[in-house]
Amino acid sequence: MLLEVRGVIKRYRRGAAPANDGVDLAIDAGQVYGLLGHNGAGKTTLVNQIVGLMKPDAGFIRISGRDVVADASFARRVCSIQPQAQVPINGLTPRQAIQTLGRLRGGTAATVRSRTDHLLEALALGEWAGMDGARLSGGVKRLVSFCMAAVTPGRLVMLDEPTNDVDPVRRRLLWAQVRALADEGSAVLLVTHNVIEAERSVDRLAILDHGRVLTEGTPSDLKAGVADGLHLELVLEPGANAPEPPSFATSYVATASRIVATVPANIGGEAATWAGNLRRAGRIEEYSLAAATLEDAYVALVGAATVEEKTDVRAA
């Protein structure tokens, strides 16, 4: 086991609710592991403890069997991290920033140059490779930040919301490189609130809510709890009000432009008729009815009210 986290508790001040409340995780080399939860669920707090930026109040964290709470310098040697905040690279070009991090992490000059060229090409960043970092868009900066973590990867690579601000085309290229990191032997800890991307990209995942791990397993494991349900999604006509939840919906989340619901599989026909009537009445543009998704499992676990209040679970 490359990373083992057991019983980790972290409070930011005495008497406050814990940011992490007895977190248990285990990640193997060669695995992409998702840490999924709404903003404020405790994901980044946990990452900061794994890399030794803060100490837990209780529990232990081990990398390759070594206690990184007692030896934070070891954690920083064997982990590479893409932080949630943008890395400041003003005054450097992407190529310079990536190569500098690669060399600081112990890569040889030749290996770092080759690896930098590969990442810039794989993520279609060539046109910005020689541009001053101050002139880059947020999405390009995010990709450069990923390259800085991946150019000389550690045994454990931690990516905190790596796709924020990244365009859809390069997002797909990024996921291919995340997969490549695992295939080449690193363990990858992916921190995200994007349920759709997590389902497509991870081998296993844990769902955090208010600092606690609600469940853990493969995407298929987590969907098993709603396996007898169907995913119903409706796109509202501009300006139309969301319809009242139908009595047959087991979960129902409405935003200004869309509705996502889970319905029992045995009444799929009734659900399709209900949605079809809304479309004929001009209240929705389109609808889809399909097998339950990880998003449905997330809503069922965390609760529709929490999702509506704290995050759009489909946000990019």
Second form
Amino acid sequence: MLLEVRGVIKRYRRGAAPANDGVDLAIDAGQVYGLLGHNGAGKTTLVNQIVGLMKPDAGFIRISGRDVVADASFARRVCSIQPQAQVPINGLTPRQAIQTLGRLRGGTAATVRSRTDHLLEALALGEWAGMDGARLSGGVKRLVSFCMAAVTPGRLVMLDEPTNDVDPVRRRLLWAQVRALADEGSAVLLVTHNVIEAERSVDRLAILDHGRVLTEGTPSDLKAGVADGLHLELVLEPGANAPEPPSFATSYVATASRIVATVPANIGGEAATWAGNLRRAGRIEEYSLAAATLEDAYVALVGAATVEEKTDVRAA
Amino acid sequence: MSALRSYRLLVTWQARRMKMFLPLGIVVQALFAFGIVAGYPLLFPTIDRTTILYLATGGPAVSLITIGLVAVPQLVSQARTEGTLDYMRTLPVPRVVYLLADMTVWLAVVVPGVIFAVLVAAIRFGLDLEISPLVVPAVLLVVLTATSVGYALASLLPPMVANMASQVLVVFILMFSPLNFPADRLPGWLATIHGFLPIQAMGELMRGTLAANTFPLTAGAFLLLGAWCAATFAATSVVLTRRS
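What would you give as the form predicted in complex with the partner chain, now that the form predicted on its own is on the page?
Now the full complex is given, and it begins with the chain already shown.
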């Protein structure tokens, strides 16, 4: 086991609700591990404790069996991190920034050079490689920040929301590089609230909510709860009221413009008829019915707090 | 990895990060020093040689001190707010090396201004300054202490407060510190305070090494500054290492 987190509790202020409330995690080398949760679930707090920016109030964190709460400098040597906040590299070009980080992390000049070239090419960043960091777009900066963590990767690579602002094509390229990091032996801890992307990219994941791990396992383990379900999504006509939840829905979340529900697989026909009637009545623009996803499992577990523009939530 | 290699890489990193600021900083520094040397005399109808020497040596001192106590806290506060400082803290580099690399870059910003100011003073007033070789350790110690105090301010105080404190310090340094005039002109209580603060000693080091034939240079000033430098450097290292 490469990273072992046991019973970690962290409060920002005495008496405040804990940001981490007894977190347990275990990640092996070669694994991409997703840490999912909505804003404020305690994901970044956990990352900051692993890399030694913060100290847990209770519990322990071990990397390769070594206590990193006691020895934070060891954590910094063996962890490389892409922080959630953009790292300003004004004045440096992406190539310079990536190479400097690679060398600071102990890579030899030749290795770092060839690895930098490889990453810039793999993420299709060539045209920006020599441009001043101040002129880069948010998405390109985010990718450069990933390269800075990946050029001389640690035994543990922690990526905090690495795909924010990144275009769909380069997201795929990025996921391939995340996988490559794990294949080359690093453990990758991937922090995200993008459930759909996580489903395709991680080997295991944990869902964090209010500082606690709600559940942990492979994406299919987590989907087991909704495995015999279908994902029903309705897009409301502008200004139309959300229809009353039908009796067959096992979960039902309505926002101002969208309804997401799960229904048992054997009710698929009935659900399609119900949604078709709504469309003919002009109350919805369109609907889709598909196999349940990790997002459905996630919503079922964490509840509707994850859905933005929340207006009405009912459990059917 | 060797500390020396980290130091070299970080100096390059910081110099590149500040390369927009570097020429501007050097020009502002030079103008600042020039303003004191050439502008202050306009306040006086007649001006004697001692006053001129005070201004000629006080100008460079003020310019060194303001960079450390004003520009450093502002930029470090900014780095704290935008998260750069925390990012640097996640790298496998000893804090002391990080601080020293930063100070090296600051040194490169301030030294050209000092040289320029001394030249202007010498030409403007036809001064024959007797520059002692001790000017090198003196400038080093003054810059290290000033940036170290600036770092400590920015690390210990919340960013907003650090910014305000640095603004107030400008006035205090320019108007109420014995840099461009002798300490005996200050009210007794303020002179006593300055006996413990590092500013007067910084002025003494600059005066005593740039006009060695006129002003005394005491070991006490070196010692006092050394103590300030060590104390603030240690405080900053502790703050940078501390985990919340």
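Residue numbers count along the first chain shown, from 1. For clarity, a rigid core is taken as the largest C-alpha set superposing within 1.5 Å between two forms. Just so you know, these numbers come straight off a predicted model, no measurement behind them.
With the core held fixed, the Cα of residue 39 is displaced between these two forms by less than 2 Å. Superposition of the core reveals a Cα shift of less than 2 Å for residue 273 between these two forms. Annotation for residue 203: C-alpha shift under 2 angstroms between these two forms, rigid core superposed.
For residue 240, the CA shift between these two forms after superposing the rigid core equals 3.2 Å.
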